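Just the one chain here, laid out as structure tokens, in the form predicted on its own.
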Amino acid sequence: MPTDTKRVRGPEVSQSPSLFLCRPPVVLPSQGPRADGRQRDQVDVRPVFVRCGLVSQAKGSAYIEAGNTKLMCCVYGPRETERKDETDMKCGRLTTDMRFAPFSCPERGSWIQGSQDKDFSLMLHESLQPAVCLHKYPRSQIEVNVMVLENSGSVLAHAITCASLALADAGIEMYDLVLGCSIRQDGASCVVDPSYMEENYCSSASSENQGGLTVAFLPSLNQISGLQSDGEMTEEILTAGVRTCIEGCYKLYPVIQQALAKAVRKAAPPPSES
């Protein structure tokens, strides 16, 4: 076969040499402004564009931007399931799949599935299965994929309000859509909706009240499908900002509601001339 000798190709694990400069460690303010402008302590979520049913090969589609964060989810079924045991004969079977971009982080990644695209996709369908009427899809399985196209922090939290949106878009029965938050501790002072530079690198010196919280809301039951955290933070901080994540949860529920109603209309047949 000839080779196209007009294209030099890099290697699969080629990297940016900008990765290789000696850069100062950086550092964060703590107090004062964020970076982008949106102020501490505050529910300042970044500013959101939401679409449906971009992908016409997929049952449900959507796209969510939340500043530099960009996802796609498509939603495929509900098809006949591959396994058949007892459980699928009455209930359906969700599955999960989120994978990042080789391109959407400042290291080049892989295609193939690491280990935290493993634990993303397990927190994704922890989050979304309690929404699902999965009783409504006997002997099938519903299959949701999310790409991470450009990772500016809060992967987790835009990935199930992208995927709840998908589902809905697919006309899957739902009890209520997903919505996802997510908040960054340092310190005393806390960040809503983190990006990639707070969520890597932190301002404070002590220990104490290190982490990151991420909460899956249902915002017309009022009920939290998921919450995953990680670090070192107290019962107090822990529960305030479960409160914050909800807060912001109801503040992204407008914008996600008038995408999807955007949507029905869209698809909706013209009324008929009588």
The other form holds:
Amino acid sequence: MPTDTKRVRGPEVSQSPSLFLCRPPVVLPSQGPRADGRQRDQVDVRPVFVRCGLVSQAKGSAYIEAGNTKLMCCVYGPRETERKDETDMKCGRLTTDMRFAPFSCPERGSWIQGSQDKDFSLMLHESLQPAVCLHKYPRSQIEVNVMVLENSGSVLAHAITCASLALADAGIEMYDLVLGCSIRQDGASCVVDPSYMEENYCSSASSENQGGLTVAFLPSLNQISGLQSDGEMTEEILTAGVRTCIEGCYKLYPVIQQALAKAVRKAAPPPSES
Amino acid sequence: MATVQVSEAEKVYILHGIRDDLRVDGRGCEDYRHMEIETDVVSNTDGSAKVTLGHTAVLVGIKADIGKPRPLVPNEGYLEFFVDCSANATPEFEGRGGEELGTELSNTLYKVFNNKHSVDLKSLCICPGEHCWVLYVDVLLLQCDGNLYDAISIAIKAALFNTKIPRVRISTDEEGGKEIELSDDPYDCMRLNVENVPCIVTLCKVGHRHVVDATLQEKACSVASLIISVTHKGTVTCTRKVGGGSLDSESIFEMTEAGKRVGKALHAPLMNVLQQEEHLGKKKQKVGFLG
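The form predicted together with the partner chain is what I want next, because the block you gave corresponds to the form predicted on its own; please supply it.
Now the complete complex, all chains and molecules, led by this one.
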């Protein structure tokens, strides 16, 4: 694992200068439009830019940009399983790995995978597994690697979308595309597809119903393949949040389908009418 | 997780039984197995509890240490979770085998407690910005028979109830150095308010119905489960879908509602039992690990 042995670090007791910034207390208003002009309580997802097939070495790859969140995913496989004792005779294995570049968050992260990265990788695995036809790839392994280049909120949801696009681009057989959407509940209102500020700084003194929710959805089968929430919410708010996320996924679906169709056409243009 | 091999005939048997609200051991779909809780089992810790749920046994020890508070929240203490899957539970956990499961469990515990109300973190502060109590919650899995999340969360709640944090006073001496004074009385300690500590309920989807507290056989017949952590007021602090299958959105709503109902009903009897045990005081019979 690469560690940083060339840089001279400051003394152990040094702290990041961002802690000492004379910041006015970050109180994001809980009414009115959000910082980037989108609406609250409405399914207002950020416009996405998606491209498939960017990495020529990988079997399949995808890049997604939503607001300032940028991430890319590469898929390798189906390949022979690396560890022979884990070879499954009846179905394939899906390995997922999600990493954050050290410069992706406002605070510099480290190269060594922390427990949060492992948690995201596990969530990604659980969300993608129901969609991939693993029984068609016995004794093989499919690797999905997501790299977050810039974290500006809602990273897991976009990683799920990007990974399923990359799997489709690699030609792996799937039952359906998996789309991700997340919301942040803030008191009585919810914001869909939160930005980094909205995710990490809770506004207002309202102590009820503060939390975040991420849903991974298969649109044509109408099944939820991944669900994760934290913070504290009542059950009604949670249910409403899940419905909102599903709507957000439906909104994203046509864009993703178009990007995939474009990539397929570019790779193998249809025979000309002659 | 320790798994059992279940034949097709057994799966069909379990599925049909659950469809008629009758499980293999005679329980209903929302009944728990026989649960035994004992606190104060390990004398070297500040708080400990052992929970046996059917054949699943979990031991939690809490140690309070003085540490530096987190830079962003200088007037709060914090909790650190660590789950160790002992090789006693199943040979799969030998060496580093249980590490993945342990990380998954600890990460979920961090999420469950990641809110303002579960544990009053401000009461863990000694000197803002300089000293605070850090509670190291260490969970040890002794036996694995399904439903680890529920057993662990109940054990943590019991252990936090049992935790006695000594009262300290920080004073400055002549040169400006800080001195920590501990009171001489061993019973002069601070207790935590565990009213708002949530309990986790795992609901496994088997066929078209969901079951609470699934055994390993029932788990082998289910494709997906939903973990939901509920406080005594009915607030949901964490939900998570685990397993390699997908769930219908209607099932998720049904399961959340059932989970909230079951979780809410779990808190009152648990607090009663813990308080009864506390009142027994010296008359308490120690059952320990051999009972």
